[in-house]
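Just the one chain here, the form predicted on its own, laid out as structure tokens.
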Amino acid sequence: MLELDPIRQYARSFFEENSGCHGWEHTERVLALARRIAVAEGADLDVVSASALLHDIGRREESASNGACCHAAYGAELAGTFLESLAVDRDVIQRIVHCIAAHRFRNSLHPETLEARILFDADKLDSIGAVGIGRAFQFAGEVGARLHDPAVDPATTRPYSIHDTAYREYLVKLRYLKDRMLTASGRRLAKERSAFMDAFFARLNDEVAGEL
């Protein structure tokens, strides 16, 4: 059995100076999305905790590049480093990393693993739903975007620009995340995650328009 206090301290320490939409917050609750998908499909809990703490510890790499540095591959080289100075068994590193190197959503590496198919899908449903709906405009608020923009075009605005709304990427990404679900448990909740999300921005459009 692993411990997971040493590598929850270690994953904790990359998230000091980080608070918004991709915060520790944010890991702690995949970390909870993650185990009750596990226990519902009966995979390893220890694999599938330790890969929900060590997820985004790339984040911050990420970030300083201005996306440049793939925060999935970044972290998992380095969880797969620490994990080795905790003399944890090489097959149950491999196993970590894979899904750590393969939950990004604009990925090309393919989540071949119940593990990593489980991760992949708790860090998409923390997209979607109520949360996913608050994340979004955090991560809005932090790039100066606009509040809402109903009649935004993804295809000639930019991302992290004033046109970033939350609704923007709603119609870019986040109202597709339902059918990228990799497994049985995933694709319940992100039913009913997605049609709350649906709901919201249908009423914020009406609201804006004066017509609620």
Given for the second form:
2 protein chains.
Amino acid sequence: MLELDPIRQYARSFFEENSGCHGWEHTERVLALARRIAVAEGADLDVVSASALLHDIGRREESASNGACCHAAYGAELAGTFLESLAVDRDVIQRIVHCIAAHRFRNSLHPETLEARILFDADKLDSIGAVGIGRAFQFAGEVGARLHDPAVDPATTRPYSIHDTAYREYLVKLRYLKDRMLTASGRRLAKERSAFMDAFFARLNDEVAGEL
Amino acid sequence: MLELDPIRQYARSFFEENSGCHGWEHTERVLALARRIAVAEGADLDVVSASALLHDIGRREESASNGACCHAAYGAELAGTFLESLAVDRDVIQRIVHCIAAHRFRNSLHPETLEARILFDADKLDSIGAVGIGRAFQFAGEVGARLHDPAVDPATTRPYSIHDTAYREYLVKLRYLKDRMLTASGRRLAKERSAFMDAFFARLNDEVAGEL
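Requested next: the structure of the form predicted in complex with another copy of the chain (the form predicted on its own having been shown above).
Let's see the whole complex now, leading with the same chain.
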């Protein structure tokens, strides 16, 4: 059984008190979700928990390098070195490292193990549902975007501009995430969160038109 | 019948392209809501529409004066002078000016007319429901607050800090707005929007705990 306390403490040190929509609180939510899915899917809870805690420790470097450094690959490397220092079994380290390296949506590295699929799903689930809605509007506030534009055209509007609304993010990305899930439990949770999010944005359009 | 185009153009000039949660889009939403309520309540549509368009034109001055200037009183003054320049009937001007002066939540000036009560309700309605949720998270993003803290204590946390989350605003203010409505139509809309908002934050707490 892995001791999670030192792993959490190490991972926590990579985040400011409040570091926005991929901050430490995102990690804690992904951990809670990943553990829940791991139990339902009969996965290794140690590997899932450790990789959830460590999955975004490469983000700071990715931001500092303006995206040149991939946070998944770099985070996996950091995690491997750290876990060696804890004298964790070589095999367990390899399984954790694979989860971290393969959790990124845009990566070509595919999650090959049940534990890696669980981390992937838990990470994406945190972008949808009520949490996803909150994160999308918070991000819009951080970049100075408008609250809403029901007629936004994702093709002709730019990210990080005042057109980068929560609704644009929903149209471009969030509403499709449910189709990318890799585990049965992830699919079930995503379907339900996604339906809530669909209803929210439909309602937002009605309210903005003065119809509700 | 009042011509609204010059009034809209004048009011619009007080707002930047994107001026946050009390920006021009808030005014357009309040206008749509106020007109809908005005029809249902049999109110004067001209007075309601003009006062909705003009209700926040004093905000810029209130911000610039760090709150020393009250946007409702100052906006009413500006609006009166402007409407005189359009040669609007003295009586109509007085009715519009009263709506604007009395729309502020914290003001001691109470809305005395049906039209003033409608503007008051429409303005508050824009803080609840899906729009209110979006505005609350957007504001949190603008001030660099956390996404969520289910255990936030409003009594010991401060506005404009990282603790000034959307959930804090909901606990302190938004969930009570439905009880402040002054028209039957406003009450009906507020009740429905508020129920949706209650469900959203309950869901958010469940999701953050990994339970949904």
